[in-house]
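In structure tokens, one chain follows: the form predicted alone.
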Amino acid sequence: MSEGAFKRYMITSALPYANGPKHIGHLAGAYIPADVYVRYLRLSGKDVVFVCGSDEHGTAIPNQALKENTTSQAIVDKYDAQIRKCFVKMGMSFDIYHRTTEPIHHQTSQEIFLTLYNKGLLTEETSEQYYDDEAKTFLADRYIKGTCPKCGHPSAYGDQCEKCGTSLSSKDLINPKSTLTGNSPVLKLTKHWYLPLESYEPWLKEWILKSHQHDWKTNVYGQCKSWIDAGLQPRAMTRDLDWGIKVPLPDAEGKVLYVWFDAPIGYISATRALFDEVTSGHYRFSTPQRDFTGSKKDDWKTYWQDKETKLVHFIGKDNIVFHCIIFPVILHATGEYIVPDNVPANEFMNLEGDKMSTSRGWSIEMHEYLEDFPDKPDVLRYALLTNLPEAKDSEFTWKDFQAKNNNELVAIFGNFVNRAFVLTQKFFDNKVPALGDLQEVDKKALADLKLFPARISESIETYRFREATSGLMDLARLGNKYLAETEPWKLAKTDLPRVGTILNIALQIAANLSVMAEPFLPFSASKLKTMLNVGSTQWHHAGTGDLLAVSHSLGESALLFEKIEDEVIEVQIKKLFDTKKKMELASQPAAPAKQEVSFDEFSKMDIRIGKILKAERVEKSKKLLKLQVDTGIDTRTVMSGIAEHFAPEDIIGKQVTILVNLAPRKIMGVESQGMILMASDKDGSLKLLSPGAETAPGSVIS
């Protein structure tokens, strides 16, 4: 259907998995582009509903609970709250942000499963699956680790090797182990219900390969074609787990719905919950962005079952198969639901030359960015929008982030607005001056202004958000160019009416920026509207030179954007590399234990608390420090090989642990009477072993 044939829009962003923080790559993939699209639709007067929510089932949730020594419910509660808060601060304008642990989601998922089951569209199959005898449970793929058969990585999961990225089956692993007990699992028969995807190949070929060959992004179309051409296989829609939505059948004890069956149904259940809330007035998870007055509880169906609704899923490329093949097959098979008109998936955004990964410490988490830059959500939105991985992977760097802020938002957008306001305050008492006779430069500026709404609209409607964002900045460039060409500050003494005409046009451009910036930079657009002393303006009014009336009083002006200094960026870069190093060290195995000793052998060692009184370097030695140590028994000389790790002046007065009955030994001609005990970290650095509180020298460690 053509764009104009749709009566309403149903827009979804991928449900973020509530097993940990989300990073800026997630924002770039599925959230900021969707928010731009939805805000534009609303400004254009369209009937649109925008939903999202936390995905709270699947094996990664109980796995994280094990890591944090808590419950699965506590994990999803914790990360749902964190992610939700970040989305609000980043300006995501969802009508509702729901949760898949809510009863209405369980109900909706079970209803759709039963619809397929009762229509005979699911197949029952018994197969062998790994089972942990000690834990008395079947093991989902994420509960199994082993050696990757492709790259030899010793800690590959049963569904994927995170080192080489290869998709695996748990039976592919070499020497598989249960992550629950560490035992080798055994194969045991279990029954599951499968969706026979191969039965829908003709429909998929017609729907995707023919109908969407030209309007879907090449990366999305290409991945779908590859899957279909390779031949689809049945896929299990159930799992043996105790965390998830129970399979609503009498012979399905201990089984839950596959997370990729229930998760996308979360879009439907969120829409149902939204209309429950807006019709009852009892809001829990809803932050509706429009007036739902007059809505009925069942109106959610028109957004999911009426063919005049345009359904668009915004996702990352790792979710393409689920949103373009599996979920559409489920929707189509019910016979009740519409399927997506488009799935504009983005590729991945890398970070400083490497793949973004929270588990490896190589990421910028949303909550950490907002802690460090609480007043700059729009700067991140802009930096991501100008570098979206729309057709191929892109890269975020802190230096580019700084440049986008300083050289574009500050120097172009902010500079233009500031000059227009300062001059108006100075010469026209902060009121919009009258428009006099137009010169050619004025007519050209107004003619160029008129082109921008359609240009940006076309880019947004075809999901080219980088191009659309560039168009917005070009509008600010138009304003700067116009002021540079007309130079009103030079005319003030000789031709004030001419200055008035120039500033009227400049302010009209600023007013248009406040409208067209709203999808991209909502906080800055709101701030600019306050400065202009205007309310919201719909998109179709943009592009004109009469958004502001003559003599209209402007509000108080302020800087829209502020420069980010080099020192601020250096702190972020150091933080990134420090976090990565910390995570790498944490993942390294500890050194193996040495040969065991008897208690009698150990008890011969006399280890005490000492205090360093003096410390000096030893001539002709890079490694040695000569220490004077108060052992509580005496003061003695100890030669210690720590000069590459500690400056002498930094350790004077420090308490240490010292082996006082080590046989004396001459080192560099000096008799050493003991040994300072140190901890060698995984990175090779040394740490002093000191008591937690001041302790008397000579205290015995036992």
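Remember, it's a predicted structure, so these values are computed and weren't measured experimentally. Positions refer to the first chain, counted from 1. Just so we're on the same page, rigid core means the largest C-alpha set that superposes within 1.5 Å between forms. Compared with the form predicted together with the RNA:
- In a rigid-core overlay of the protein, Val629 has its C-alpha displaced by at least 2 Å between the two forms.
- With a cut-off of 2 Å and the rigid core superposed, Lys443 has a Cα displacement that falls short of the cut-off between the two forms.
- With the core held fixed between the two forms, Glu336 has its Cα displaced by under 2 Å.
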Contents of the next structure:
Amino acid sequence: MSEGAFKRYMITSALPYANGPKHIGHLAGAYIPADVYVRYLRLSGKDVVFVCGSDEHGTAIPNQALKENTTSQAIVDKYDAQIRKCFVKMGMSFDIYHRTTEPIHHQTSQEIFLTLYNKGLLTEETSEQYYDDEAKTFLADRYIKGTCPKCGHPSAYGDQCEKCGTSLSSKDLINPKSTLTGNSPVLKLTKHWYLPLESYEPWLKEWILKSHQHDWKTNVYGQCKSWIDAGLQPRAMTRDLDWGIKVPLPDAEGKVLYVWFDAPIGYISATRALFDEVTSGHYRFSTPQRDFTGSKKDDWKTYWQDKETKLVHFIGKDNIVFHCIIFPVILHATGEYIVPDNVPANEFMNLEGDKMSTSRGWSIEMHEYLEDFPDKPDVLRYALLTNLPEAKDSEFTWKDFQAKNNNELVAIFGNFVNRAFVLTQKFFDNKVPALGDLQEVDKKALADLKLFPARISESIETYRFREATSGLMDLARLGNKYLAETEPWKLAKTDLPRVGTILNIALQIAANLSVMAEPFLPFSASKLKTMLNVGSTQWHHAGTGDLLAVSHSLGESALLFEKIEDEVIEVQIKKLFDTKKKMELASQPAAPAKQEVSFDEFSKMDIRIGKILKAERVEKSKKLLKLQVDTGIDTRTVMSGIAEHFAPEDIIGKQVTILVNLAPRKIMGVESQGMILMASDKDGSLKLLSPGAETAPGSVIS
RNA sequence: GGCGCGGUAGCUCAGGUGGUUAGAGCGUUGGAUUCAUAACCCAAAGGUCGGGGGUUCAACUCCCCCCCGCGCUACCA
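Alt. form predicted together with the RNA, vs. the form predicted alone above:
Shown next: the complete complex, the earlier chain at its head.
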């Protein structure tokens, strides 16, 4: 459908899962592009509602609560607050940021579930599933490990063996264990309600494969086609869990709606909550970005049920099936709702050569960035926008971030604006000078300027945000080039009116930048408007050379962007590696157990407390220290490979554990008579084993 | 394993339906300039478009095979 066919826009960004902090990859995937799109639509005078909210159900929430030793509610409260705050600081212009734990969402989800149920569109099925008695919960396949029946790999997951690649069902596993408690789970009967996706295949084929073949992105279309061609299966819409939305049926005790059933409905609930709040005046979650005066409580329906509404979901590629197949089928099946016009899913953004992962400590989390760069949300927006993973996975590096800031935002955009301001202050008392006769170069600049709004619009409307962003920067380039060609600073002494004409045009370009930058760099655009002493201007006014009237007084000038020094970037890179190392230490499993030994074998070892009397480096050796140790029995020489971990002077006088009856051995020409015992930490560092309190040398360890 | 998306200059990436000398930004080198946050402006160098076959007057683009990365399948944007 063409743009003109729609009366209003309903825009959603993927609901972030409130089980942990979100990182810049999430911003690049579903948030910044959506915000640019929405800000552009608003500037263009379109009727648009933009919603998001925290996704707070699902099994991972109680699991995270277990990990942090708290309640599920506390987990979602914590991360909802954190994510919410970060989005505000990043300039995300949601009309509402809601929560799926809110009653209105429970109500909406249950209503939709019941609509499907009452229409007879859900099927009931009873099956056996593994149950963990101690955790009192049914176990998803991912939470069961056991021996692979094919290759014998001892820790295959319930859904697939990672060693041989066979896809499994948890019931195939030999000796299954719950990953939550380590217990052997038991099989229990349980009833669930399924959505028979396969019966919507004809409709999906018509809707996606035929009507959206050319306007959906290839990655999205291909993924959908793959699902549809493979043949769809019934999918359970309920789960056995005590955290979530109760299944609204009499015989459904202890069952909740599947999180992927309720989460997308969160978009609808959020819209409902928005209109509740703007009509009642009680603002809890909404931050309306436009005037909703005259709206009615029921207006949310227009945005979700009227065919003239254009619905667009911004998501990451991992969510494609839910937003393109399952949720649309739910919406379609109700017979009441519209389905998305487009789902411009992005691929993933990598970081410094590796996948982003919060659990592996390899990410830049929103709150961390904002703590370190509190006044630079636009710089991150820009760095992400110019490198969005629109067609394939992309790569974020700190050096690139610095270069984008220093070479583009500062050197091209900020610098152009500054040049125009400084010259105007110098020669025209900070007032917009009059426009005289136009020369070829002026006409050319104005003609070029005129092309920008349409060019950038075109990119945004076809979801090419990277291209749109570079279009904006090209406008600043145009400004710089214009100044370089006209060289007003040379003419000041001979032809001031001519200088006025040039600066008038330069300032008009700056004013255009303040309008067209708004979707991309909202904070800087607003700062620039203050500098120009102008209010907001609609998109369709841009492209002209009369945004500023002659003699209009400019406001106080300031630098729009500032350089980021090398040291600042080095700190960030170091921080990244430090965090990664910390997480590795915390998550690395211990080495597997060694073979069993008998007590007799163990008691052959003569392990004692000793005291280091002397320690010196061994020449020509990097690793060895030559130690004199008081073993209680005697004083003996021990060669120990610890020179990379301890300085000799630091360990003199330390009590250690020593194996005294190890066969002597010549090392670097010196006979070593025993072995100092060490703990080798996960990062490879060594730790001395000392008694908890001063102990007499020679004390036997058993 | 099956399926999907990618593999294009030193780096990060564009190249909708095959059509003149394959593009941008950054980086590099050279020039010009000094109003400006040592910034801007101009120019050049730099690519057997992952590898191999095929279709065609013509292939980065279409088809087949192989290699590599990522994703989905299997609740992280």
